[in-house]
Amino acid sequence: MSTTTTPGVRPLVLVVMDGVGTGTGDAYDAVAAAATPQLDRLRDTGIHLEVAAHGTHVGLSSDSDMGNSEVGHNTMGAGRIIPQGAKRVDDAVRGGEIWEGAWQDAVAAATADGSALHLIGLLSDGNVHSSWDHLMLLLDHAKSDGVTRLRLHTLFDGRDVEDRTADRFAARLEEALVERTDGTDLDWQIASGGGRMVTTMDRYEANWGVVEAGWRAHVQGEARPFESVSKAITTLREETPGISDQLLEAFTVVDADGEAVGPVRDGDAVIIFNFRGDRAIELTRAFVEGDGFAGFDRGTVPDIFFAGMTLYDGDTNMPPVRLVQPPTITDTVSEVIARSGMHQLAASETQKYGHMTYFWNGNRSDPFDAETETYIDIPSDQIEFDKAPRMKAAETADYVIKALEEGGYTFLRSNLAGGDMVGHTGNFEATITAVEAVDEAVGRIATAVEAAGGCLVVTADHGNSEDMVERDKQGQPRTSQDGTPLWKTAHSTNPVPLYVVDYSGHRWEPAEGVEAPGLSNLAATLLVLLDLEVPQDYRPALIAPA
């Protein structure tokens, strides 16, 4: 570790508490209910303001879309609002860019001697990984370009919209294959499925077992079979009653005779339409690498035409082909703070690493100055999260505040995974606990910034933990038919708290005639604290000196 500290500049130390946003308060508040003494101290200590993390405030297409962690930290590294996600994907639809490159080359190379063309992806309208209006322009597009022959791996979400939902998804999908094939002679079936956190959508390498079993389900067809996807959604949930739509068995779908209909083969087309990279990475990998693939043994991998629907990783130029070219972010606060020769530490375990770097960085994995910056992995339990809903809170803590006691860091940055990752099992009694191991872990970090002489910010990067119910339009809790409330496991529209305290004697306000400040506001409130030149094309920062 570096014993190097830039002369006259006190440490100043983010913690960004994956999920936990502002609620109402109500009984089905997990932060409200949560004991927070920590948090409460810095909210009688210092700046507290609150800042929206979801919509147009961080590049979505409408205020209607939840925030996520993937644009959130974006929007906070980049100090600017970026299109995102669904928008980046909206507009190149718009303008026509999508149907041009590789696309072409998709079905030029599906409607080659009997091939076909496999569409993989998250089926839901949550906007968040993928968009159900891209999947059916893919299908319309598909059927003017003329594929006669085309299958539909499904992953089921359960996470970003209601749970219990992929029977119905499963349905309008199946409705919508009949409207585009009823009276012709295209050969259009789902071909395979299974829940996002055990088919097919791990990340950061933290399961490739998850990975490996969608390789088996939509590229060999050989998980456990079924005759449709309905009956395979009505078997799994028979078989395990209450089972999230997220943890449903990976599946095949079997012809009569007990043969895959959809497995990949050679001359295939295989694109992946879920738009955001973390979750699509790790089987993009599995189909584009070559000899050095480590994650599974693949079998005999399939010669393919494959493309992703945007970049995934900018440093591996993965995937290599794409139908959307991503946004390009310079200028970074990590970079910025870089070029000054500032020593920067980013800490985070596994499930939220790649925020904390690769999304912050703004989609770039390696430091900007490999000299001057540390990356810290913490492994993350490899379980559902609800039956360890402490995470690695504490071992996050421990290793900020070492740096801190030892010196060297002037930025140190860390995320605090549980009232997300939590939060989306829809455990209430367990998203209360995990709430509580971040408050403890903030407070552990906040005595060790006061003893360095430091300043200390806590954000979030969108709401989750704070509202934990499904809700009808008037916002009014939804239950089951015998009372007991239906439990929600996605992010929320909700605003995200910021607190700054400043140990140091440095005093700070609120800064005037900000509009409406968000996450993107962020990058030039560190830059200030920090004694930094904002860039020109940043928000302003949300302080000022006293």
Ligand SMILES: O=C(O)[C@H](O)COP(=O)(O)O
The other form holds:
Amino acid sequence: MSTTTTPGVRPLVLVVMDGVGTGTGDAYDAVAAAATPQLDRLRDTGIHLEVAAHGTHVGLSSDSDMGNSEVGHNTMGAGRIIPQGAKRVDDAVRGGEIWEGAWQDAVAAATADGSALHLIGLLSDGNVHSSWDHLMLLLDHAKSDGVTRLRLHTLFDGRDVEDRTADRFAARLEEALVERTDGTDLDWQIASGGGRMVTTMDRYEANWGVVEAGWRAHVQGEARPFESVSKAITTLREETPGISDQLLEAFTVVDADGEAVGPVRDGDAVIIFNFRGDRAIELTRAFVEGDGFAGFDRGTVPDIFFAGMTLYDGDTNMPPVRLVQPPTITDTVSEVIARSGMHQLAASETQKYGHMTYFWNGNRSDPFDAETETYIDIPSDQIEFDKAPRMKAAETADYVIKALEEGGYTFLRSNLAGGDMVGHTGNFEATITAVEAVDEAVGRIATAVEAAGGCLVVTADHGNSEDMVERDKQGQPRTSQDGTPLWKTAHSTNPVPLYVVDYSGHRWEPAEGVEAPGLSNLAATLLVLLDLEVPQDYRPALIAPA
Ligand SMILES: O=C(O)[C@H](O)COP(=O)(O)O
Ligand SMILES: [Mn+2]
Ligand SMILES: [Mn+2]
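Swap state to the form predicted together with the ligand from the form predicted alone:
In what comes next, the whole complex appears, and the chain from above leads the way.
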């Protein structure tokens, strides 16, 4: 039944179960709590390894940093460990490059008569999209470089940090402002904000309405008015008890006359301080694109100086001006496979589409060879994901299965989003359902791979769903005041499983002596399974012929 365009090579299918790590199996492990007969079957039939997916294993600063999709997919696709995210910016801070070029231009614009410097980004120390320390450094340098009028537009996290901590982060920021402005004539204020999932930080164009809400709040000063950020948080929490920080409505801070304290005006400088691109690119485009911009009706677009923390999209060179230059990642695994002439398919629902294409390919959106590569984007639901926790697992599997049945592709990769996206809601029961849907999808794909005489590799980009509770320093589960578990919405530092099942008759065994196996070993593993040469600088394959 199998036909491939490369004679003698069977199809190789990779499934990334987003956010499905290996936990302790305790009462807060939604993967252990879920019925996963298909994953159990893979574990019993093929090779089962556990690989590291966090911290220095994926190019982050320290091993206390949890993994995330950007660094996970970058590392899997690159076959090497590339300095990432916060670390890249840290290096630029250490070397001082960050305070040259674009920063100086922003300061020049912001210190011209009556102008302001706007800092927009995620108020968090989660180190996934932004860094608290970077924000503090920006404030320090704004002060020493003479920026007198500064406005902050703060997005609440609740997703990469403990939920319902927005008030604490806002208070910390207020304190940081007082520390720097007390006894001076600096006019520095928080001007707007909102929860990241409803304000500004949409991704992959899933819902431009989210960005529009941010634009109204930050740029036009026309969101729901509050006298202060703390008043906004308190009121919104009273109105919807238990609401997650991610979902707090967009707001604008107004003065005693009801005037917005910091809309963006002609001549101002705007910096987005997030370093991760997927959720920063849409607002960036709203600022820098011309009349062709179709995301939403922006009204009058202020004429400003704009810079991002770093490059958010390499293909479109967005933003054109940034404080820190990105790393170049070449010779990624799909580039190597494309050079061999093998045909490739990438399929994912929207929430993880760019992960399986852009991040996988070393921050490049377009295929290396449009003739041989097909990308499928399956529209994600536009609701909170615990309301429809199966997400598009079945539909994603359908595409992969159909492609296998029709033949033509040698390497087929896909992402199943549920373990991660539903894990981020902190809803334990819904996360179990999400993992069960992932398991079913993997099972159906496995059956199709077997029928095609192919090879299946299943892994994950980082943990999330296998550890759903906040823990104290000793690792003990924390509870709310009423004794209920303090559900965790963030990723974890756990390892992830890696299953290899070859239905073609090739026999494999775990490779010996691989040091600290991690996601960076996946690319070489795939190339060995495809019988392609592994680039010299790749980390080694985790399997060898038996
Ligand atoms: O952007 C998000 O949803 C979270 O901050 C990180 O999740 P991801 O790294 O799995 O995309
Ligand atoms: Mn992920
Ligand atoms: Mn995630």
